[in-house]
Structure formats: C-alpha cells, structure tokens
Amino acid sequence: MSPDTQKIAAAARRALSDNRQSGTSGWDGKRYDFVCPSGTTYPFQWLWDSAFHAIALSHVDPALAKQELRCLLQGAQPDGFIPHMLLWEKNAHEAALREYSITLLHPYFTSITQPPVLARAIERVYEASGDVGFLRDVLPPTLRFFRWLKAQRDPDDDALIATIQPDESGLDASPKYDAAMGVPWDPPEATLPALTRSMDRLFAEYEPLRGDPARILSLDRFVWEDVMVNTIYADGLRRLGPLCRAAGYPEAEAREFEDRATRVRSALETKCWDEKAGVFWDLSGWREEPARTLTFSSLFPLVLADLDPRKAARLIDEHLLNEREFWLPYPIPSTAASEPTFDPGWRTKTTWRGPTWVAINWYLYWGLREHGRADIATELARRTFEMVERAGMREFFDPRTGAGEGASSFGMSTLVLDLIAAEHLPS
C-alpha cells in the first residue's frame, strides 16, 4: 500500500502551526514570530532548523516562510556572526542553560553558529514568493555571514571552514567526535554523562577567549573540518551567486561567492576524499587527521552538482545502497550499521549515532537527483513517507523499524512537504 501523502502533509502542516512562537522579546523589545523545532522539547529558535522550516513553509504560506527567515536574521550581528540559537524570552533563559550545553555571548543568543543552510532556504523562499524586496532585505546579513565564516572559521586559508565544538555542526553527539571528546560508546549509559563532562571541560578552556574566535581555534582543542558542514557551505555559496544577480548586485559580487564554492568543493575532493574507501572523511585538528568513522557525512558531497561523477557513483553504489551500511529498511542512518557505535535504538540517549533524520534524507534526495539517480531518490522518498506515516513528525527514527524517537511534532521532519511536492504527489 502506498503511503497516504495527504495525511502526511496534513500532519506536517499541523506541526508547523502548533510549533509557532510569537511575542515581544523581554531583552530588547524585538518582535519575534517563528516555528520552533518542538514546543515541548526545543521551544527556542535554531539557525539551521529555521532554515529547514522556511523551506517547508514555502509550501504552506510563502509569507510565513519569509517571516521565519526575517525573524532569524534579527539575531545577525554587525560583524556577520549569526548565532546557532536565539532565546527570545527572558523567562526561558535559566531553563535553556540547564537543558543545553551552551554558552552565551548575549542573554538572548549563543556564542557559536550552525551550518549555513540559510542560503538554500532563501533561494527556495524567493522561488516560491518571487519577492525581490524580501531578497534585498535578507541578502545583506546573509552575505556578511558567509564572509564571517571565511574570515573566522578558515584559519589556514584552505577553503574549508572549521567548527570549534561538536554542536556547532548540528551533529552534537555523533560518534565521529568520540575520540576527540574522550567519549565511550560502551556501555551505552556512559556516553551521555561522559559527553557532558567533556563539553564542560571544553567550555572552561574556551571561556577566557570567547570574545576572540581566532584565538579559540589556535588552542587546537577542537578544530574540526566537517564534510557535511563544508558541503552545506559550498552549496550555499553556489546559490548566493544567482541570488545576488536577482537582487541587482554587481556581477563581481555574484562571482565572488560562486568562485569560493568551487574552491570549497575542490578542497573537499582534494583533502577529504579517500580513494581506497570511496568516501569522504572529516579532518580533525590542525594536523587534519582523517576521522575514519563512517557516518552519513561521508556521503554528503553528493549534494554538490559539480562533484566528480565518478566519486558520486562510488558513494551511491558502494555505500548508500550498501545494505550493511546505509540502505537499511528506513534509510539513511546517521551512523553506518557497520560501525560498532551504531545505536539505532537510541540506547545512549544521545543524537546522530544511528537513527534516521528526515532532513538528511531530504538533502541526499536532492543530491541523488543532481547526479541522475532519480529512481533511487524516489525510493528514498517513498521509504521516508512510510516511516513518517507510521510514526508521525518525530525528531528521528529507528532505521530498522521506522519507530519514532526523540521529540514529537518536530519541525525538521516537515521537510516531507518538499519531498511530496518534488514527487508530484497529493498533499
């Protein structure tokens, strides 16, 4: 029986509506109106979550999609920095500090950033709305953000940007960070406490240098060139070129970002590709040691249309479709099933160690289509619909059974609306 995409779409629209937060900030009087990831579990605004929400909202109400990004960009700073988390209300401050491993630069925003999905979200919202005024409003802080990433997160000028702590990638507890963070995977109940202690130590080392990101990187405590982050960065840079032209920017400015996109993609292929294994590895520390833990990040450059076709074919045929690694009943697991750290049942109570996330399926769906594998993309979408129909808009899913795990009514999972539209199915 085919998944009921109308039922799935209705559930996604309901989650987007139920998760809306609005009011006036208790810190500075700014109005906020956005979709939080989960009203019960994550009631704040996150950078990459809001970008995903805006893409989903473009299929519901383009005006709300524009509002999502405008609200997010109220947190953009004059130097270009955009925080990964906005805590709009004073009364939520203490709870956030208790619940999350965060440090603050200001009472309402955090000291780190998140993957720059923002550019792709702006592109999609502009395509849905045709609103050049919106584009001209949101591009200036977005261009500053991408320039900030180059200036502050690429200290060796190799085109690849680095993250300074695990949650800056959005992949907080991925086992690929275990060695660098001193986190065990066995027994499972030891993982989360060890990660919490390790994050506390990291924060203590960073605290004297929080006002100077370049000095934080020089500590070489956690300098991580993440394949997923850099793929999203390259993808965003590529999309900024046409957006600049649509907004009337000079051709030289559009070319600035497109040329940088080419350099980032080239650096990924030169520095992160492992010809023997047929995958990409993250690079750890100033010595750029390959982090050879097989996670979905190793496949992520499929998102890039200009990736070497031979490498794309190997990623798909040797790994994504490998039933011992990623092609499980409900793909794509965040950690390969062949890894000893694979935790599909969420026994460690930490994220990105095995379960499937809709946002990753969404990105790789479009990557498969970019590389002429629409048949596999359609099958990936079908299994994603089946999983979501069975379990609802959950945060993540057991890749063996499709059982829902983590938060309920989770915003990222509403990206199924975009997959439904791409597959021309009833919604």
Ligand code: GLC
Second form
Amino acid sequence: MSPDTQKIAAAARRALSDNRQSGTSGWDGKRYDFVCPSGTTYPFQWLWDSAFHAIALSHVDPALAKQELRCLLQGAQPDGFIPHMLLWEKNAHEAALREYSITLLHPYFTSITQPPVLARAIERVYEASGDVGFLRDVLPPTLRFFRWLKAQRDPDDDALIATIQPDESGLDASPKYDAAMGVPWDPPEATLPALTRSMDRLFAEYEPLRGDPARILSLDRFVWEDVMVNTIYADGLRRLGPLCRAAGYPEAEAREFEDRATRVRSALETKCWDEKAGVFWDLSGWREEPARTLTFSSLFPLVLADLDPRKAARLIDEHLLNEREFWLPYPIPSTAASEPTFDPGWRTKTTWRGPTWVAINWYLYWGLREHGRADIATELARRTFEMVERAGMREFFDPRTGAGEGASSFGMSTLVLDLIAAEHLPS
Ligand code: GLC
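Next up, can you give the form predicted in complex with the ligand of this protein, since the form predicted alone came first?
After this comes the whole thing, all chains and molecules, with the earlier chain placed first.
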C-alpha cells in the first residue's frame, strides 16, 4: 500500500506547531519565536535545524518561515560569526549545560558554528514568499557569515573550510571522528562516556583561546575539512549569487560567491576524491590525512549540480545503491553497513553511527534529481514516507527496520513536507 502522505503531512505540521517556543529573553529583552528541534530534549534554537525548519515551514505558512530565520539571525555577530545554538530560555540553561557537551561564548550562545544550510533556506523562503524586503534584511548577516567562514576557517587557503570540533558539523558522534577523538566503538556502552571525556579535554585545551578560531586552528588539535560541511558551504555559495541579484546587489558581489562555490567544488574533487574507492573522504589535521570511514558524507557532493557527472554516477551506482553499504531497506544510513562501527539499533546511545536521518535523505533526494536520477530520488522519498508513517516524526530511524529512535516530534523530520510537495502527492 502506498504511504498516506496526508496523514504524514498532518503529523509534520503538528510537530512544527508543538515545537514552537516564544517569549522575551533575558538577553537584552530580545523577543524569540521559533521552532525548536524537540520540546523535550532540544528546547533551544540550533543553526542548521532552524534552516531545515524554515524550509518545512515554507509549506505551512511563509510568514512563519520568515520569522524562523529572522529569529535565528538575531544571533548573528558583527564579525559574521553565527553560533550553533541560541539558548533563548534562561530557565532551561542549567539542565542544558549539564546534559550537552557545549561551551558558551556568551551567556546566550555557544562558541562554535554549524553547517551553513541558511543560504538554501533563504532561497526557499524567498521563493515561497516573493518578499524582496525579507531578502534585503536577511542577506547582509548571511553574506557576512559566509565571508567569516572563508576568513576564519580556511587558514591554508585551499577553499575548503575546517571545523574545530566534531559537533560543528552537526554530526556529533560520527565514527569518522573516532580515531581523532580517541573513542572506542566496542563495547557500545563505552562510546558515549569516552566521547564526553574527550570533548572535555578538547574544551580544556581550547579554553584560553575561546573565540579566536585562528589560534584554535593553529593548535592542530581537531582541524577537520569535512566533505558534508564543504558541500553545504559550496551549495550555499552557489545559491547566494542569484539571491544577491534578486536583492539588487552589484553583479561583482553575486559573482564573488558563485566563483567561490566553483572553487570549493573543485577543491573537493581535487583533494577529497578517491578514484580507486569512488568516494570522497574528509581530511583530518593540517596534514590532511584522508579519514577513510565510509559514512553518508562520502556521497554528499552529489548535492552539487556541477559535480563531475562521472563521479556522480560512481557515487550512485557503486555506493548509494549498494545493498552492503547504503541501500538498506530504509536508506540512507548515516554510517555504511559495511563499517565495523555501524550501529543501526542505537546501542551506543549516540548519534550518526548508522541510523537514517530525514534531513540527509532530503539533501540527497535533491542531489539525485540534479544528476538526472529522479527515479531513485522518488524511491528514496517513498521509503522515507513509509518509515515516517509507521514511526512518526522521530529524530532518526533504524535503516534495517524503519523503527523510530531518539527524540519524538523532531523538527528536521518535518522536511517530509518538502518531499511530499516535490513528489506532487497530497498533503
Ligand atoms: C544533535 C544532532 C545535531 C543537531 C542537534 C539538535 O546534537 O547531532 O546535528 O543539530 O541534535 O537537533
């Protein structure tokens, strides 16, 4: 039986409304009104989650989608930095600081950033609303952010930006970081405590340099050129060009971002592509050692329309559709089934080690379509609907059975609304 997309869309709309947080913050009396990732486990505003929420909201009410991004951009700093978490609600701070591995740069925001999905979200919200005034308001802090990434996170000037700790990619406990972080995967109960200890050591070393990314990078403690992060960055740069033109910016400014998009894509192809394996690898440390753990990141440049079609075909035919790696009953697993660290049933109680995430399927869905493989995109969407219909808006899913795992009523999973619209199914 085909999935009941009307029922799924209703559940997504309910999650977006249940997760709304609004009020006046102790932070200079700023007003906040946004969708949090999950009311129970994640009551704050996260940078990449909020961008995904805005895309989902553009199918519910473009006004709410605009508000989501305007609220987020209240956290944008004059130098361009945008924090990965805005902790609007003071009452919840104590529990957050106890439960999460985070460090603050300011009483109301963290000291790291997250992938710049923001540009893609602005494009979608602008398309849905046609509101040039909105575009003119949100572009300045967004362009500053993309320039900050270039200025502060590309110290070797190779076009690829580096992250300074695992959760900056959003992929907190991905096994690709295990070697760098000294984290074991066996027994599974040992993984999370070891990662927490390792993060504490990292924080202690960074503490004297907090807020000074250039010096943090020079420590060479955790310098990571991540394929997924750089793909999202290149994709964002590419989309900023037309947005600048629509807002009436000079042509040279639009070109600045588009040219950089090309340079980032080209650096990914030159430095991260492994011709023998037919995948991309993240680069670790100043020595840029390829991190050869097969995760969905290795396939992610598929998202880029200008990726060499021959490489795209190899990613799809040799890996994405490979039943021993990624083409499981409920694809795409965050870590390939062929990896010894593959943890589809969430035994490590930590994230990105095997389960399937709707946001990743969403990005790859559009990448498949860009590369002329709409048939596979449709099948990926269909299996995503099936999984969400049975398990609900969970944080992630067991790729073998589709069983839901992690938080309930999870924001990123509401991206099914965009997939339903893209597939022209009833919502
Ligand atoms: C987890 C995820 C991260 C996300 C956050 C809030 O930490 O790993 O990607 O941003 O939760 O949903």
